[in-house]
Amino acid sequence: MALSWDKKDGRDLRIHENADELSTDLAEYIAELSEASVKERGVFAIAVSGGSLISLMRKLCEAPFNKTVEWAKWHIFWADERVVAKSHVDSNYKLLKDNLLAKVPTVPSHVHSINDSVTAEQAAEDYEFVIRQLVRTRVIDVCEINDCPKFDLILLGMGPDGHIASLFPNHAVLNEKELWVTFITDSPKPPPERITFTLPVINSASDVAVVVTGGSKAEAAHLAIDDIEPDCPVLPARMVCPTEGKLVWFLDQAAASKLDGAKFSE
């Protein structure tokens, strides 16, 4: 049985016995947000990252979600992407297409992938332009506080180093305040060239979920979630703090094993 409890600062922690249980809860969470957004705005603007997160979304392809979710209302974006061809094994687009988009009836014109035929800098500029156009038409809502895009949901994974999207520890792009989408050419994890949402965009979303599994990420989860000493490193994942929205952490027991006060029911 899963343990779930609230922490301060508006964060909700959902800890599960295993990845399968987590996947079910994640699918229910996404489906509920989709239904609420479609009812309120007529669309659901969701941005996803890559990595193991995508395989954990697999239950959306199964009953009842494959039939009950209003897939035609989804507009899909990438919170970060590797600047490689869409057919490349490292492409986050390919990962999502193979594991989700090819299995559910989304609308091709609602799938907003990056321009993979230009430089990382140009790809970031082009992607921000696309997003600005869709904010103008309110396919994506707008955050009244800072005029950033207000995605209905941004789904993120986290690396063992505490990176989210392609925002890595101690990287200069963590300080970007003006751009919505930026780029890096020196990712510490290959491939080196990537585009990424900036922290102001991530923190302007209505809902943000960080999905983490495995013991290799337990220390980073502790540093990102728990009260820590002032001299501890501030990980990018700790900087996820929605201005007006809600933050949910989905973890399995291994990833949550170093959290303060973590106790698991049998």
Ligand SMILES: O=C1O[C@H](COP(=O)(O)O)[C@@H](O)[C@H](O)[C@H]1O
The other form holds:
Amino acid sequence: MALSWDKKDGRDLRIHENADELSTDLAEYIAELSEASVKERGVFAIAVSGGSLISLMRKLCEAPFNKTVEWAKWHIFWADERVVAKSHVDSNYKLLKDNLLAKVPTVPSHVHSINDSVTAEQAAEDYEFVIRQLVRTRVIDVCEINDCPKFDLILLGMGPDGHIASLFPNHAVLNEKELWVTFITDSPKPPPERITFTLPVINSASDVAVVVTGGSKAEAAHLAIDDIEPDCPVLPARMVCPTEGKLVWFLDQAAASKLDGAKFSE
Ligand SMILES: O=C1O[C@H](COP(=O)(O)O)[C@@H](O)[C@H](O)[C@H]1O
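Could the form predicted in complex with the ligand be given as well, to go with the form predicted on its own?
First the chain shown before, then all remaining chains and molecules of the complex.
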């Protein structure tokens, strides 16, 4: 059974008793946004991260979502990707392909994976170029405030250190204001070479969801969501703050256990 939580400071916190219930709610949320976007724009431009998020999207492959979602209208992007071959076990593309894309009728030409045969720097440039073309043709909407791509939905996980996409604590790329996609070669979490959406792109999306499970992430969730002391570290996850869009946190009870005033009522 879902645990309730009021909206807090404009952020919707959806807290679930366990990962299975979270997974059902997440599938409903994605399916609703897909339906609304297809109705309004004719397409659904969704960007995903890797990690535990992908297994939490598993219910999308099951009834009713596998039949009701308009998969042919989806354009799929990666909010971050490891610079490894697409067949590599560390590839975020492979993770989504094995767990979702192989199971639902998406259109191969709508799956916008990165160029895995070049350097991290070139892969980031190439990916930004692809996104620019699709903004021109309005497959991806545009944010009128800053001309950034306005994805219909960006789905993020969060690491125990509070990183989102491949934006790690205290890293210089957190300050990137011009580029849409950038690269790092010194990721503290292997593999070291990655490309990532920058914060301006993440914060220009229509909807952003951060999906977090497990007690190892409870402290980071607290630091990212609650009011914190000025001397506390500002985690990358705390910098997710859509300019005009909506932010939803999906948490299981373990990840939410250190939130201020955490008290769950069924
Ligand atoms: O390295 C990464 O880590 C984060 C978090 O992963 P998780 O397995 O702890 O959920 C993920 O969101 C990101 O896409 C990935 O590249």
